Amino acid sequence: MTASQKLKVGFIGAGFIATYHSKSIRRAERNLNFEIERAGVFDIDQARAIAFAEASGHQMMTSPEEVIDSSDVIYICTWTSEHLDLVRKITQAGKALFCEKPLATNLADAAEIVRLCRQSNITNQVGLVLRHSPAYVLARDLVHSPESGRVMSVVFRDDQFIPIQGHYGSNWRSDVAKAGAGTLLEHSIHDIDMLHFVIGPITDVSARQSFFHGISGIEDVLTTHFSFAPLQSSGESAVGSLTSIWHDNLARPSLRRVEIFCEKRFITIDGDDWFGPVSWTNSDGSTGCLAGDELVSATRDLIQSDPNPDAAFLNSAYTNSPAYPDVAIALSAHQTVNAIYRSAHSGSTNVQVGEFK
């Protein structure tokens, strides 16, 4: 693109997550060196598309194809089972795309999305936005500091009310054909990606799941235990656990708590998964804690590209350069999620994750 051109942005899907990205783009605009033109929006729920168009300035359209034709970059914010078909259409058109997580309802379709994006050589980014989170970026820096020693274990808890109610304004996550599965795939794929990002690759897993809401194929509690790749320095493997919960306590927002035990440092992320606080205690008794604006300022140089994930994507699309995180990074999380479900379905047997690509 030339410096005089605008970047035309379209949306397929106009629900809660599309609104989140639209507002994020609005915040990012003041720091972009090019203009954003709001192109088409489509949603099968016409009333939702009208409301989104009126609030955002996008033009309501009657099909995904119209949105693709009207746009330079397209945000895919539909239910999960639609992602592959839309990626196929967008890559055929040679347009840049932002695909919400998870990529697909199953590993094979996720791998096909990666293949299509590589084959077409388009700019692509996936909605694993915690890769831009100051809290997790700081935790990663603390973990890999020589002062921490080796990572020994991580305990990760993630809970939210089941997103078929409240501000989500839709119930498609109660349909396994559309969602693929429940709390692990549709929500805690973020957490698996953060375990890879902060600690390293997971090599094997053992998991159990429950279905308190009685929705076929949609687990609402899943706990998995896992091992990380052995440390080159010693051959020892860090171990850990992840518990993901969809409850009905609408008074409780989506919250995460992470505890990371290193030989010489204990690190916690508690409360907000973007602004912390992140706290740590060292073996010499010294402590630290960062949160809010102070945390953002301290981690600015540690975050790859722009701290705003949407600004990062739009800058990459405008310059026709690789975006971060892309669909290939998401595939590693899908491989681990696939192994976790295989374990849960087989009575908690230990399952190898397999090779990372």
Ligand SMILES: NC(=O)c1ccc[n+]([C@@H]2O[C@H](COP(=O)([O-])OP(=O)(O)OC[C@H]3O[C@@H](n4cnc5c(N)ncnc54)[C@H](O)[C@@H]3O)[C@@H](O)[C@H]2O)c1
The other form holds:
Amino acid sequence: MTASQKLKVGFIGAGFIATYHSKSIRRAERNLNFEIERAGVFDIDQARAIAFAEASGHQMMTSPEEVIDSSDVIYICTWTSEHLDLVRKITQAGKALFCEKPLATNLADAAEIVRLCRQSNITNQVGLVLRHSPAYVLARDLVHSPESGRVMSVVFRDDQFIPIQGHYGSNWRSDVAKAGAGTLLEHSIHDIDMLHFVIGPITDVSARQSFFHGISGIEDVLTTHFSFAPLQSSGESAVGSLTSIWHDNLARPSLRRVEIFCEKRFITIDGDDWFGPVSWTNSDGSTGCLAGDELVSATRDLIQSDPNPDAAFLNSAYTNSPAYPDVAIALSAHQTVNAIYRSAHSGSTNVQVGEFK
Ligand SMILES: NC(=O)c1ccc[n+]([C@@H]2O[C@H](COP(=O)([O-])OP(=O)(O)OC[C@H]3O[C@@H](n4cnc5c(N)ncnc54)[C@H](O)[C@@H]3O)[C@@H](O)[C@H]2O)c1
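For comparison with the form predicted on its own, produce the structure of the form predicted together with the ligand.
Then the entire complex follows, led off by the chain already shown.
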């Protein structure tokens, strides 16, 4: 892009998350130093495309190819099973790409997405949005500060009502061909990414799963224990657990609680994924707690790009520079997720994650 041009933004898939990004772009627009042009939108469900086009100002189109032709950057917001084919089309056209998480329904397709993006050298970003969350950015800073000592353990709980109901109302999440799997791949891939981000690479895992809703291939409870890569300072490894649940309690839309134990500091992330509160207790008895606007301003310098993930992506696309987090970061989460499923399928044996890139 040159400075005189507008950035033309297109959408493939016009459901829940596309609407979220569209509104987020609207908020980001005021602070961008270039203009956004709302280009094409395509959805196989025409009524959804019409509603999205009317609300956002995008032009309805009749194929993904038309959207790609009309746009400089394209958001892929379809069912997970469709991502790879659309990435192929977008990389062939050499356009910038925002792909929703998970990248694909399986590890091989996720790796192929990374290969295609590398080969075409396009700006690419993934919807692992918690990498921009002030709460997780602060937790990471607290964990790695020298006063904390070594990180020893983490307890991560994530629960929400199964998103085939309520405001999601998405039938595709109960179809393993479209979603790939259940609560771990579809939802808690965010949590695996946050464990990598806040603490470090996971080296081996052991897991169990249950299927309370009786939907083939869609686990609704998954618990896993894991070890992180040995610390350089001592060779000792932090260990932890994740419990991910899709229940039917409509009063609990999406809630996480994270407890991190370092040698000399205890940290919790509770409440809102973005605005905290993040609380901590030090071994000298001092405590801290940040939430809301205070948390946002305390972490502003720790977030290298724009705190709004969509603004960060559009800025990168406009300047033809790398975006964050990219598909390679997402592939690392897929590798860990894949190891967890292999363990769950094999009676919770210990499984090595393999090379962490
Ligand atoms: N980053 C996040 O926090 C987050 C949150 C929710 C969903 N997601 C991901 O976003 C993707 C979409 O989820 P959603 O909640 O928006 O689902 P949704 O059901 O609300 O919307 C998906 C839309 O894609 C359309 N679609 C399916 N295949 C298509 C194709 N080949 N071409 C064009 N349109 C097609 C459907 O008709 C539907 O309107 C999924 O991969 C999901 O995992 C990410």
